[in-house]
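Shown next as structure tokens: one chain only, the form predicted on its own.
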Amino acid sequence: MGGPGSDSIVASSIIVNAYAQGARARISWDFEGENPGLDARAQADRTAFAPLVETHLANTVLTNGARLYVDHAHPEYSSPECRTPLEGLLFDVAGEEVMRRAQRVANETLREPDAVMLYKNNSDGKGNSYGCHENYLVRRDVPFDDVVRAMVAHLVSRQIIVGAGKVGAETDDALASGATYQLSQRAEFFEEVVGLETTMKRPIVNTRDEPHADVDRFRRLHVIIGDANMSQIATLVKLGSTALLLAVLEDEGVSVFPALPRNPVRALRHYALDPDLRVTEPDEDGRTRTAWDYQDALWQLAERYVARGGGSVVSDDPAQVHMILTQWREMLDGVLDDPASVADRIDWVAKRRLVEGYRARYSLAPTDARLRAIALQYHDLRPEKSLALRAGLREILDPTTVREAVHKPPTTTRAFFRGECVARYPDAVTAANWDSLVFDLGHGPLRRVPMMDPRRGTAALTQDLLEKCETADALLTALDG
């Protein structure tokens, strides 16, 4: 992003504050209980540094249950909790619209040289990377070592269908490889298999043990390795495939999963450098596998699980689970046999086609700076500038539904209660976080309402109550009763 004086923190704050003012969202984030230093490993790495909790930067809570804030040096939208992958996709795309609206409001007050530009991507071309994080609710009784053992192969290999694509390289190792195009924007920045940190020594599996829920029942798998997708179907498959495999782990255990790559970090990087999907890496059983081999095995594992009656934990709608499996399969087969057939779904394929077309037209070298500009323009959030919107990507969400999700929370999680309270009682809700709301009624002490189960606080459980309570006073009295 760009902005006033090229100061990214100032520009990010302008974006967050512009949206908060335009949406009249002035509810602060409650940092009570925030502890990113909790480590899921029995023997934590005492040399690791947890991310700092920056309480002084711009931060607000939206009526759709989301959080909008400045994270280090970029604006970040954290979607509300969602019940299904399709719902997760909806609120991810709603986040794009939130950012567009914030950008328009901010730039109305800035002169052209200082206009803020926003890109939904994962690196700045100068060696700085920022993630598109995913979070999955997992039962606490699943050992964390089993989570690592089951998920590493998927997180390393899924870039062949959900990678966002990248021209060139930024890190020393990737530059030394002579890379001209990578499947993933994030892969070259990862250095560890397991770890707590998120901005240096990045791990494939992050150990942050901060469930934002009842710690005795739940853990949160905090996935930092994903690319930011412009393709709606890629986002759906990224969320859906990962959720399905975690459901397999919970119900069938770790023994059904394929063997890990012997060197997962090397495999992640080597797979990213191979658009032809031919590179193999040895696994712990002595076999060699391509990234496609891993994804094929994992798809079959998920497909058998659903055929045996699993999948409802991911979505109660069998059609949604079928769509995830079908798209996952079609993307896998297409990316290997006929990449052009899935250019409407796989970002790295769509972007590469644009880049190669421009390169051929102007006879450019593979590392020409103009090609990097094309790759960046793919992620531009301005509709009139975004190349992703011109790439023929398939859309599955209704634009009206997306616009509604900008303001309205999902009905299927505790985000409904949070978002509705923010909308109905804006003067009484003084702060919020994922697992509680803080009310200031203007008399007596502040009142905290805990929400320790993400699956409660739904419309089915709270809508009637909220409609009966015209004031926050009435709501808290009813809750006390």
The other form holds:
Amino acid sequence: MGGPGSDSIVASSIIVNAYAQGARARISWDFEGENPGLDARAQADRTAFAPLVETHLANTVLTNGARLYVDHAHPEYSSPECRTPLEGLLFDVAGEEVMRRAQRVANETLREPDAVMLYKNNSDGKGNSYGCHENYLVRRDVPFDDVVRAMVAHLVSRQIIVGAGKVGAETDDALASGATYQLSQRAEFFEEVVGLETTMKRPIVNTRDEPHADVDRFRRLHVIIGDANMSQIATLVKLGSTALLLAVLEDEGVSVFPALPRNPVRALRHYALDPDLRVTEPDEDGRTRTAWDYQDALWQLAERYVARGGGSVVSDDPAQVHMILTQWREMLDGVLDDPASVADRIDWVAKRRLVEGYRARYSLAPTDARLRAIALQYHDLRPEKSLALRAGLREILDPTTVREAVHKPPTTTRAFFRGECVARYPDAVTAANWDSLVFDLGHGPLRRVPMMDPRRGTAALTQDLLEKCETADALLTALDG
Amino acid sequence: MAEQERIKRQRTERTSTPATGEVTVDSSKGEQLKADLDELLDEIDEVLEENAEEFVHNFVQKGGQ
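Could you please show the structure of the form predicted together with its partner chain, as a counterpart to the form predicted on its own just displayed?
Let us now look at the entire complex, which starts with that chain.
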């Protein structure tokens, strides 16, 4: 976010509170049971710092089941739990609209130079980075070491199609390389292969073992390495490819996955610095592979899995799984053979086209501030300023559906129950967490309703009940029955 | 307290994929993009923040995961 002279925490609070006032009363976050310090590894690194739990900052829960709050010093939108990658995309884009509305309300009372500006990006160009985290539900019986072995190659190589692009560099190693353009916003900030931390010594695979669900049945893979995408298709393929590969892991085990890069952190960074996609890295078997080679192998793995009848865990709709595979393939072939053909889908290609075109038109040095301004403004959420909106990116969501998703939760997960309760009983829902809701009925003790399975609490399971219960009292009585 | 799910009647799960109607994308747009670059650069000139140096300098976002 930006706002010259403004304090980031104050500005973030203004954004969250602006939206909360426009909609519902503030609902606090229920921190009971939050344990971001738990490590998924049997032998954890005891020197790592557990992430801070910030209990005092602005927070609210939206009727679409999302959480909107101040995290560290930025406003954060955590989308509701979704059943499919396409729903994940829908509620990601709805989050942009939430932020846009919050910004508009906040700026009705703030004037230049204090107006708040929001950017959906992952670094400020000065060495500060902040993530766009993905979370995937994984079966608990998959050993965590297998998750690491299966996912590292994907997480270091997928940036060639889902990287958001960056002008210049911010960290010592990347600066020393003389990079003028990187595929990913996040890559240069990663220093470890596996670890618990998220703000320093960032790991390619984060070990936070906090499923926000029944710990005996579920893991939540907390992916912190991704870029925030402006391209809808990139978000879809980012979520879809990762979900498909996790499904392959659950059903076929880790042995079908390609050998890891021998040095994953180096591979991640080297791949990021090479828009020509030629750089190779040795794998553990002594083969050398480009990022594209990895993605090609992983796509084939996913494609064969779907051809054998897999994929329903990612979406019950075969057309959606097909779309993910098709787009993933087209992006891979396009980015290698004819990048211009995928400038309508791949953010780093679209952004580079603007930057390179502008540089050539005015014969600018690669370090010119105007090129950095273009790169920043690509992510500007204001429609009158956004360059992503002007870059010719394909939209696959219906704008009406997006507007609905700002208010209505997905029907297919427990987010439905959360969002509907916030909408129907705004005065009674006093606190929430991903796996519970806390009601204050105005009499007796606070009542916590647990939701330990993210796949339940759906419209199919709860809508009739909610419609019958006009008050939270009635709902709680029915739940007790 | 009973888990809220326990008392629900089971019935066929309704699946909702709000945008699957939109799965088709045409592939001609890539070509068109090439021709549009000049127009796009004109548009950038119109909306790009005037003082790029100051704009970029002022964007600081500390404290993130």
